[in-house]
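We begin with a single chain expressed as structure tokens, specifically the form predicted on its own.
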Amino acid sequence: MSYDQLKLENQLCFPLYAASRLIIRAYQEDLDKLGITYPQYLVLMVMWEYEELTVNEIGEKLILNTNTLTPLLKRMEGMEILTRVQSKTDQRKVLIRLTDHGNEMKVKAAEIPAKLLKKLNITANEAEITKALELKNQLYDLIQLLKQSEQTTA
């Protein structure tokens, strides 16, 4: 029996995993300046879009389980980046809001995406931007396929 299907070079998952790790590593210097981790940066990006979200809503947007997200949010609360409060209408829900400090971090973080493009040598060249946008769209399509597959097997 041939085992070519088990070779690393034949896997879809490995290049996605490696690219993800390398991109997160490229973010690290800027995130260190803000004193946050990449998952915390993701939470902040979601919260900068919305004034208030439940833990479940953040989890849905970031594709994270509550048991992964809750400790992350507790650490961010300890860093005075956000607050967690029980919903007055539904005690089962925890509402997340950014503090003034969390909102102020947005100004410094606004430079990070451009810095990442520079690190990746993606310039304002239209062809490079188009290629990057196509890749992003393909990845979102893959995410949708994986989420649908997960729902049909659950």
The other form holds:
Protein chains: 2
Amino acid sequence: MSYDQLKLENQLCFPLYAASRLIIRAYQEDLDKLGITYPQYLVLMVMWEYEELTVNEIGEKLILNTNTLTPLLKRMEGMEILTRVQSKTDQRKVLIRLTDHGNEMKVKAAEIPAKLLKKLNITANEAEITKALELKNQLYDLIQLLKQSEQTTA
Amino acid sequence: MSYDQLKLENQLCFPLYAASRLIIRAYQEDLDKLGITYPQYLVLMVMWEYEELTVNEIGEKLILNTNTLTPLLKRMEGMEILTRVQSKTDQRKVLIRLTDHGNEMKVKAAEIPAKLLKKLNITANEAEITKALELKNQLYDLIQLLKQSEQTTA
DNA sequence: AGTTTTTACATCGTGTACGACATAAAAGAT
DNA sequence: ATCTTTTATGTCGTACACGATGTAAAAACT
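Rather than the form predicted on its own that you just supplied, could I have the structure of the form predicted together with the DNA?
Starting with the chain above, the whole complex follows.
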């Protein structure tokens, strides 16, 4: 058994961690103009796709638990981006819905992905797009693996 | 301009963010036995490669600033994993060195990467290794891009 | 030598992440 | 119908991340 695998450059985890933080930083500049953080932006993206979701449903999509989501959603409620209403049919559930303000943010947010590409000097040509798609697919494969191992271990 | 790019599944950032957190969770189980967190493990990996580093030098390698590192290193100092000593030649610098305890942790840590592969049911065959290497290289390319854009923007 | 600028580190405040635990409602079992 | 278990959400404590700001030492400038 060699110690080589303990070198930073030989680990898969570190570049994932670093790339994730760097790309969130790159987003943050534009998100600041909307007055939101990156995790809040993720919630918005989910809610733009679904009219109404419970806290748990959002958590499943973002792989986040309620101990992270509850305070985050409360902050977004305070900013009047969304509403949190207890379900009448099942009082344990809290239903999340975007306010008009939250829905309108979609217009400004739509420019963000293109801005980021420009900032990175990535031209939207065939080769670059194929490369990005490949990376995305590999990441989802990895996520799948990691999710499975969480279930079998737990 | 379509809203398609605002769907979670069409973003590169989200799978990066999710994969990063999931893989750190997978590590955490083993790191708990060593009594450290993942960022602390990163510091250890760097320090196993270099006998002595300043706070900034560690920060460059991990892409972290002092406002994150200083408290983290103080905690590790409290656990007697490393020492923080002000440099005599340049009193602004704080020199980090592992203690004997910190160096010895390398033996136990050496098992962790292999354990993770086993947990994920990844056989160390040629195909899997090639795939992981490819992913790693793509991530480093992306990190390079993101770092460059930070410098040009700032 | 005295002044300005830069560098290296630290502190503070806000917002995640997440393990551990609490609680009330719903579902299931007897 | 009562009891037990599960589910959905919430609270608490600890540890990052990171922007903004502070501070002392070193370097650069005049």
